[in-house]
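Only one chain is included here, represented as structure tokens and corresponding to the form predicted on its own.
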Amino acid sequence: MGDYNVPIYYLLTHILHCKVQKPPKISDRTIELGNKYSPSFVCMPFKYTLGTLLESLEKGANVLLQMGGGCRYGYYYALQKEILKEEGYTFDFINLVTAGKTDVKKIIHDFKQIDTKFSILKSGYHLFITMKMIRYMDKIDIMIRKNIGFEKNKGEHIRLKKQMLSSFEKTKGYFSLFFTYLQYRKKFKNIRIQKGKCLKVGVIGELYTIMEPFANYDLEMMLSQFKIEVTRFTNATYLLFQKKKRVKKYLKRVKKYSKNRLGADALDNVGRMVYLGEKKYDGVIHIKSSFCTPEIGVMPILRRVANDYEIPLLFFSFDANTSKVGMETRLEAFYDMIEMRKKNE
């Protein structure tokens, strides 16, 4: 999911005396495999993750790790395990989060089963570093979204980010990570930007489709080509450290539109829609995978908020048959509309 394989790879290579295999990069074949062995009605993240698990097993993995919760994703583990076994694979499957809950004792027990030298103290230290790495990555990503469409030398943000992630993988300890982050933050700030008044668009929706660029056809990069400043709220920092507190604030903010939590990130997106309306954003794009029940349910509410704040709203739903050309055409039309609206104002 996005670049988060970098901190996870760092963590596992430092706490387990095992060969840690990097997951293969998501490709068309990943989707073909996931689609082939998944129920037709299941949401796309199930197919993406199943395809990745199949490719990992083909490369020789014999222990699979998975985590997820909040909606049906919390139950993927049981079904995916049965599908993989039916295909004749032999493996151990460790589920770190079940139905949105984490059982630390169970995780420690599972890790000790695959590595008798597993150390709780050592793992705690490297988990701390991993959490910091995730926070630093997300901070840099926020800077990139604001500025990548306005860089003077095209591709500079992406090149620098690749260098940073490569350096993060080689982190030797917390202070090494911290000074590496400071070094790259300064480099990102020094990138030459040509930016005056610009269009601002918020991106909201289902977490996996938002955070995995392949799942949304690299929507944020498309928007940057129109010289649009992008605001995206969902990242690992939010999900791991901020969500519980923020949801309470969202409940107060959206009383007019919903009194219930709605499931998964649906309530969060209503709160974000209200925020973007209050901040006079030029447009909002809501993205989700097909068959994502919470996000389907929240769409009428988002339309009502958009009407109240007079803010253009575009919906994208992704599945294995989504046309990238069709998406680009709709995005161009949306850009033309919000640009004309901005000029008229």
Second form
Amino acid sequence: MGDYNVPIYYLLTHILHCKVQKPPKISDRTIELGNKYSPSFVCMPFKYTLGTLLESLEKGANVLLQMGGGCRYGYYYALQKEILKEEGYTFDFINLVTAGKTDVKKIIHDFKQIDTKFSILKSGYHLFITMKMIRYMDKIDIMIRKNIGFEKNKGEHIRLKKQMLSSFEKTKGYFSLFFTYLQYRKKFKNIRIQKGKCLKVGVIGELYTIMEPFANYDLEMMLSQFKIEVTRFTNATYLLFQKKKRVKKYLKRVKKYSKNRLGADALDNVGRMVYLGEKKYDGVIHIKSSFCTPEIGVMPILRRVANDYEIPLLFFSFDANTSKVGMETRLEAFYDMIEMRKKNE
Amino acid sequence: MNECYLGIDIGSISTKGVVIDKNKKVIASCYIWTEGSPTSAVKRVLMHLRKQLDASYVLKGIGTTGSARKLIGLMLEATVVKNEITAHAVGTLATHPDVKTILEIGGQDSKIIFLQNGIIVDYSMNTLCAAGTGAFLSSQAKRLGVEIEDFGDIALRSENPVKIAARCTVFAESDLIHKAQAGYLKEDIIAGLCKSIVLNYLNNVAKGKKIEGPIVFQGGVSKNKGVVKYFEELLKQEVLVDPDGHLMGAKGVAILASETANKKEYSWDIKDVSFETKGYECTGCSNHCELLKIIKNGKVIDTWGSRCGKF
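Requested next: the structure of the form predicted together with its partner chain (the form predicted on its own having been shown above).
Time for the whole complex; same chain goes first.
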């Protein structure tokens, strides 16, 4: 998902004594494969991950890892396992999050079964580095989102990020990681940008669609071409460390609109919407994959918040075959609209 | 010498061309079917428009809108390439400065635009579905053996429109067949269809948003008197329909072209340019992008559809 394959790859190569195969990048073929073997009314993450699993099996993988939870995604591994078995593949399947809960004992047990030399102590250390790496990546990403639309030499941010990821891949230990991070943070700060008063847009919605650029047709890049500053809340750091702490805060903030947790990230999105309204953002874009039940449920609430704060709100719903042209038209119109509003203020 | 500006709206079903003068008055217009080939449709539009104008007019700007706006913008070297929503709003504001809601139903899509004091404050467009668009109406007209142009008049004759499922074309169609076979009058069925279009639009596009007057109704379907009648009935307000309603997008983009600072002189011979497109799949990496090469006068001027930015 996104660029998180770098830290995950790091983790697996350091804790396991077997060959770790990088999953192939998501391509049109991945989606085609996923589509072919998925029920058509299942949400997009299922199709994408199933496609990736199939491609990995074709390349010779015999142990598959899957994680996910929150909504019905937590049960997808079971269905995917059955589908793949029916296709005649043999493999071991390790699920890191079972029905919304992480069972550490079971995971350690599973890992020991595939790797007899598996060491808990060593894994703990590398897990720590991996988490740090994810944190640093997210911090850099927040900086990039703020500035990428305004860079003087086009493509500089992307180029530098690629360099950063490849040096992260070669991380030796915690200190080397930390220094690489500091070095690149400085480099990113030194990129020349030209930024005056600009439009600000918040992107909220379902986590997979937000975090995988292939799934949202590079929405953030398209926004940056309009010279819009993007604020996005969902990233791995948020999901892993911050989400649990925020729930109470969000429930308090959205008291007027909802009393319940609504499932998955739905409550968080209402909370963010209120926040963006209070901060007087120029617009909000809500994205989800088609048939995502929690996010569909939250749409009417978001619309009400948008009315109360008079903030433009645009919905996108992605399926495996959404046309990019329709999306461009809507985005362009959205940009025209928020620009006109800003000028008339 | 008189300045004039050209606006072209290339929709999925029809292509519209408008020429305006300095005072934003329409001096020539043209409306033809796209027939699946936007480039040749535009060439025909240019030919028609040129015949309507006298030689004293000099073309100073070109704007394009509609679903083929990018392609045609490249072909004609347009100064303005704008999305349909902005173009329609600008065009409508020129004739109805106080408009608050624009309803638009075209061949393939339908949209609603809300305005306040002359600026767009909200809009929405239908997604994923052909229910409630012109394409559905014309296919059903064919099924019933009625010319689409007569649809509205027949609908007005009905006193008791049948109820037809409004959510989905597939259900609407089976409903319609069922009603026809059960022996309902044709005009009642046609009136029911018109009503279902309106209901679908209000449910799926307007989605419970507050619709305030003055309301202007545009797009090809606005020519259908039956649909207009049911809009007025359900909204309990007057719905304005312009005789030029179908040209508003083209007019809007022509106005935008006349307002930009960047102007240049065009010759009407642009229609004779040789313009080709060629689709192929790139095998450079695992993305396998579907690419479209754009060839003008034998030279590749652009390639679209790449995800990696190689082209």
